[in-house]
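This document starts with one chain, in the form predicted alone, laid out as C-alpha cells.
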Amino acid sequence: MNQGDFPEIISKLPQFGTSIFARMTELANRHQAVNLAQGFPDFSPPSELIDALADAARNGHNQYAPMPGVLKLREQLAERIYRQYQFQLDPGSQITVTAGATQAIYTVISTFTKPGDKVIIFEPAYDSYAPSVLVNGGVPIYLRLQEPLFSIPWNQLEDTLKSGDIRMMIVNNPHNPSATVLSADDMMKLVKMVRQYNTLIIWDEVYDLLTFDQLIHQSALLYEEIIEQSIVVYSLGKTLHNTGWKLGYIVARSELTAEIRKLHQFTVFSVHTPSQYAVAAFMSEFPEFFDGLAGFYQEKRDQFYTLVSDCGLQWLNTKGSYFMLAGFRHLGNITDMEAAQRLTELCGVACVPISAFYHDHYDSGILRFCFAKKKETLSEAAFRLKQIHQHNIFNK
C-alpha cells in the first residue's frame, strides 16, 4: 500500500497534546527532581486495605464485577455519603461506581452533551473538563475565577446564564489548582442563581474530605433545593492514596443515574472486581479512617509551607486539596512553563504552571505544587527550593 493510500487522520482534538503532568513528570525523572507535580502521594494505601485486597483476588473476586459498581461497595458508599452529608442514597439507583473520577467526569459530559450544547467551565480548570466537551461537539463557555482568592466571577456568571442555552455547568471543590473551598455563601448564591435555569451541574468533589482549618465543606448535597440537576463525582484514590486503582463514583438522581449508566456500560463495562471488594472491606471494618484525613493532609501542609516559608516564593492560602500555590513574579519576569522547568532543572523539584489550566494559557506567575508526599520528601523539596537565589531561577 501506498502512503498515499492511508485513509487521512483527522483529529478530534488537534489543539491538546501530552498532558502537562506528564511533561513535567518526565521531566522531573530525567532531571532526578522531586516530583510535586503530579497530584498522587508517593506513599503507601493503608495496610489493611492492601491485604483486604489479597483476600478478594484470593476468594475468587477475579471476573467482571455488576456494571454499575458490587453492590457491598455501593451500599458502603451511600453509607459514607450519609455519615458526611446526612443524605439519603439508594445504592441501587443513584450509585455508580467508575474506572476513577476522569472518566466519571468524561461519562456524565459525554451523556448529557450534544453537539452545539454549552458548557461553563471555570478557570483555572483541571485539564479533562474542555476536551471532554469538545470531543462531544460541545461548546465550553469559559469564565476565568477572579484573583487573587479565585472567587466566582458573580455578574459574569448571572449574564452568563441568563444568555439562555446554557446545558450543563462543572463546578470542582474543593478547587483544584487553586486549593479554594466555596462557602456556605457561595453556595446559596449558586443555588439562588442555577435553580431557575434548566442547567445540569456537575460537582467534582474529588477532594471533598480534604478541607483544613475547621472548614465545612459545602457538599451539593447539602442543598436540596438543586440536587435534582445535580451530579456529583467522587475520587476513591483521592481518599485512599491509591490513585492508581483508579476507582471513583458517580450519585445522581435515579433518572440522570439511568442515562449515565447507559454510557458507563460502553465505555469501561465495569470497574476492576478485587479492587471493589477490598475498598468496600476496609470502609466497612475501618470507616474512622475517612474522619482523620483532613487532619492527616493538613499537617503535611502546615509541615510543607514551614519548610519552604523563607525559599523567596509567595505562597497563597490553601483551604482545601493537597495543592498548594506559589507566585514568583516578584523575582523575575519570566513565564510560568520557565519558571517550571528552571525549577526542575536546576533545583531539582518540579510543579506544574498554572497557566496550563487556563485554555487561553493565561499567566499570572504562579506556580502548583503538590504535598501529598512523606515527610522526607517535603524535607528535600524544601532543601533545594532554598537554592533558588543561588541559581537566580527566575531572572532571564
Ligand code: PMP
Contents of the next structure:
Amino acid sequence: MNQGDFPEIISKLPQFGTSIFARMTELANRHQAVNLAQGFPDFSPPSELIDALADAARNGHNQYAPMPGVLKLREQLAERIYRQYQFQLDPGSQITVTAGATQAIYTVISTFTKPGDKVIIFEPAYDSYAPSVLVNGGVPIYLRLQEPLFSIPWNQLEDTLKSGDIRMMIVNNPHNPSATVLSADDMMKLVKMVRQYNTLIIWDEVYDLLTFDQLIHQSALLYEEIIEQSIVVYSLGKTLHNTGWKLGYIVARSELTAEIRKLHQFTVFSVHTPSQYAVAAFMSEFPEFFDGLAGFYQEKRDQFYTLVSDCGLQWLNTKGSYFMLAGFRHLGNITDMEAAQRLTELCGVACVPISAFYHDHYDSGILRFCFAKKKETLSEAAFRLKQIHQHNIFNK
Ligand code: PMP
Ligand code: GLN
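Alternate state requested, the form predicted in complex with the ligand (shown: the form predicted alone):
After this comes the whole thing, all chains and molecules, with the earlier chain placed first.
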C-alpha cells in the first residue's frame, strides 16, 4: 500500500451520523444554553453512593469483576425487583450487569438477530434500537405510535405479527420521548397478542421507577404468560442520578441469559468493578431510596410545568420518564430541527426535536425537554423560554 492510500471505509451504518443527544449537548455548550436536551440530571448522586465508590476502590475492588456482574449487586437487584414486582429472580442465572442499558440492548439484539430477521420498533424510538438491529443484518419493521397519545397501532401490530416470522419486538415503557406509559389494559392486550407467536420481546424499562400520579408501572415481570419470551432491560443511571457510571442490567430466564452472556463476555467481559460494589453497598444500606424517586421527579415535573405553562408552547402530559413534550406548530411552520436549533441559539434553551426519533424524520412539530434538573436550572430555562415571542423563534 502506498503512503496515503488507506483501506476503503465501507460503513455498516451509512445512514447515521452523531447521535442527536451528543449534537444538541454540543450546541448547548457552544451557546451557553440551558441544556434540557440530553436526558441526564444536573444534580449529584447521593453522597453516600459517592463515598461507597471511594470505599470500594480503597478496599481493593479494582480488578475485573465476575463476567455476569458482582454477585452482591445482582442479589440487591433481585431484591429490588422482588420488592417492586413480587417477581423472584435467581441472581446467579437470570441477571446480568451491563455497561448501561444501551449496551444491554445492543447485546440482546446481537445475540438473537441473524441477517434478515425482522424486528418491530415502535416510533418515536430511542435512537440505539435501529442501528443495533441494522448492524446485525436485521430488518427493522417500524410501527408509528399514534398521536396525540402515542398509542400502539393495534391493528397494524396484529397484521405485522400475523404476517409471520417476527424475530423480536422492542417495547419501551415508560416511553422516551413521548413520556407516556402503558396501562394494564394495554399490557393485557399486548400480552394476548404476542403470546400466540414465538417473538422475543425486549422490554426497555429504564424509567420503570418514574411513573407519576399514582400510576403503577406495568412491568413485563408482572405478566407471567410472556416471561418465557421476555428480556427486560434496566438502567441504574436513571435511578441513582449517575448516568455517567454507565451501569445497567438485563433480566431474562436462564436459557436466554446464558445465550446473552456468551456475547457479553466477548464484547464487554465485565463491567467497572468499584461502581458495582458501591451500588450494592448503597442499595443494601438504603433500600428505601428507590421508593422516593417517583415523588421526587413528580415534583420536578410539576415545578417545570408550572414555570413554563404560559410560555406559548403547547405542553403535553408527562405520565412517566423525565421528559416533557411541547408542540410549537401553532406558532410557526419551521421544522422541529430548526426550532430546536433556534431555541438553543436565540433563546438559550436546548431541547431535542422529536423527528430525531423517527427513521424517516417524521415531524409533527414537537420538542422534547428534560426536567431532571435543579430547581434553579428549571427556573432559568423557564425565564428564557418566556422570551420565545421576542426572539420570533418559530418564524423564518
Ligand atoms: N433506553 C431508553 C429509553 C433511554 O432513554 C436510555 C437513555 N437514557 C437508554 C435506554 C440507555 O440507558 P443507559 O444510559 O443506561 O445506556
Ligand atoms: N437517554 C438519553 C436521552 O434520551 C440520552 C442517552 C444518550 O445520550 N445516548 O436523552
